[in-house]
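So this first bit is one chain, no partners, the form predicted on its own, shown in structure tokens.
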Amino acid sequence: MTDAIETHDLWRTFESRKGFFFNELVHTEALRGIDLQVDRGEIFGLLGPNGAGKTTLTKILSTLLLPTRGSARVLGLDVATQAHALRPRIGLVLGGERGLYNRISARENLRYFADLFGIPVERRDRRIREVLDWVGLTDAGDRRVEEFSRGMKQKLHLARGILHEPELLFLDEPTIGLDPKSARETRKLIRGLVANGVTIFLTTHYMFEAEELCQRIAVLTRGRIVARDTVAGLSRLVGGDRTIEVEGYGFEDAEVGAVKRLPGVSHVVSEEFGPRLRLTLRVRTPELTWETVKATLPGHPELALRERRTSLEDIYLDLVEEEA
């Protein structure tokens, strides 16, 4: 069986003009040599700061945008030359307020999109009932979409995305702006899709969401993928799954250097909080304890120390900072 997604040296360059007479041609490299592989049946997460190229990559993979060079195959089909055959097999959920018709009902929205997808009339209404029930909108199916909350609209977006039973679903920040209850319900629906054999390609800014849902994660910044692995693998990459935070007043450079040289410390980040300074240590070995760190800073009896698991947010910030 082919991979769900496979790209090789994928580039996308945009051209624009600037200057008083718009006579200066500017080339912007949104994607720079993307190599990516996504297995069938997994939830694959793509993380990155604004402007990193996440939306550009998603648009190329979903056949909305052509690459400048390189290749991309989705479900074994080339996105540039076989888009017509690929589109019926994939779904795209961008979310937000756009993409729905507010002055008609949810059921009428889905009927319209079902006709666009080419779903036969004899099974169209049955399929609409199925997806409305699956996303929990059965009772609201005949209400106008303009009466829906943001969470209900997001569920309707999801219903539209799976209406034609795609093999692969692209989800671009599916829970952005949702309250915690609606976001949790959406994540539950996403896990249900995978249980039914759908592959998910997810972009999100919510680290805890990616950590909860995704088997593997790629970090994209400045048009390049700087890391891809499981959360555990990424933890090892940035220096360990343990983090020790030390907070105090007026650390000298020599003291910070002594902390960096402690056995097992792979990375130290300094942050200022008013008059206080926080040192965040990535730790590779279990032998190093916060007591050892405290003993390295004897001139600071007021130290506040705590140990915690390295989170995906820590990993992400380390990778993006290192690339910058």
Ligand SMILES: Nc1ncnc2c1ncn2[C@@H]1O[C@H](COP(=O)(O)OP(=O)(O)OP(=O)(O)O)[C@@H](O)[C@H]1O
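Each form is matched to the other, and the largest set of C-alpha atoms that superpose within 1.5 Å is called the rigid core. Residue numbers count along the first chain shown, from 1. Keep in mind the model is a prediction, meaning the values are calculated, not measured. What changes on going to the form predicted in complex with the ligand:
Comparing the forms between the two forms on their rigid core, the Cα displacement of P301 stays under 2 Å.
Can you switch from the form predicted on its own and show the form predicted in complex with the ligand instead?
There are no partners or other molecules in what follows, just the one chain.
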């Protein structure tokens, strides 16, 4: 079977105008040579700061936008030349408020999109009942969408995205703006889809969400993929699954240098919190003890140490910081 997604050296540039008279032509390279491979049946996560190119990539893969250069195949079909055959087999859910008709009911919205997807009338109403039930909107189905809360709208977006039973679903920030309970319900729905064999391509700004849902993750910054691996693999890449935080007052540069040179320490980030300084150490070996760290910083009785497992958020910040 072919991969769910496969891209080769994918580029996308935008030309736009800015300035008071719109007389300044701006050239943005939103994607700069993306090589990506996603297996069928996995949840693949795409992370990256604002403006990194996540939505642009999602739009290209879901045939809303053409690449400037390079190629992308989704479910074995070329997104540029075989979009027509591809569209019925994929679904797209963009986070946020847009894309629904507010003046009509949820059910009427779904009927409209079902017709657009070409779902036969004899199957249509049963399928609409199924998806409304699946997202828990059966009772609200006949209410106008303008009366819906943000969480309800997002669930309706999801229902619309799977109406035509796509094999692959693109989710661009599916839990943005949702309260923790709604976000958790949404993640549960996503897991349910995967259990039914649907492949998911997901973008998110929430690290724990990616950690909880995704088998593999790619980090995109300024149009380039800077890392791609499992969560465990990424933590090895960044250098260690132990994170030790050391807080104290006014460390000298030489002291920070000595901490950086400790055996097993792969990466040190220093941050100021008012008069206090925090050093965050990524540690590769189990042998490095707190005592060794303390001995490297003599004359600091105020020293406070804490240890935790390196989180995806730590890894992500290391990667994005290295790139910047």
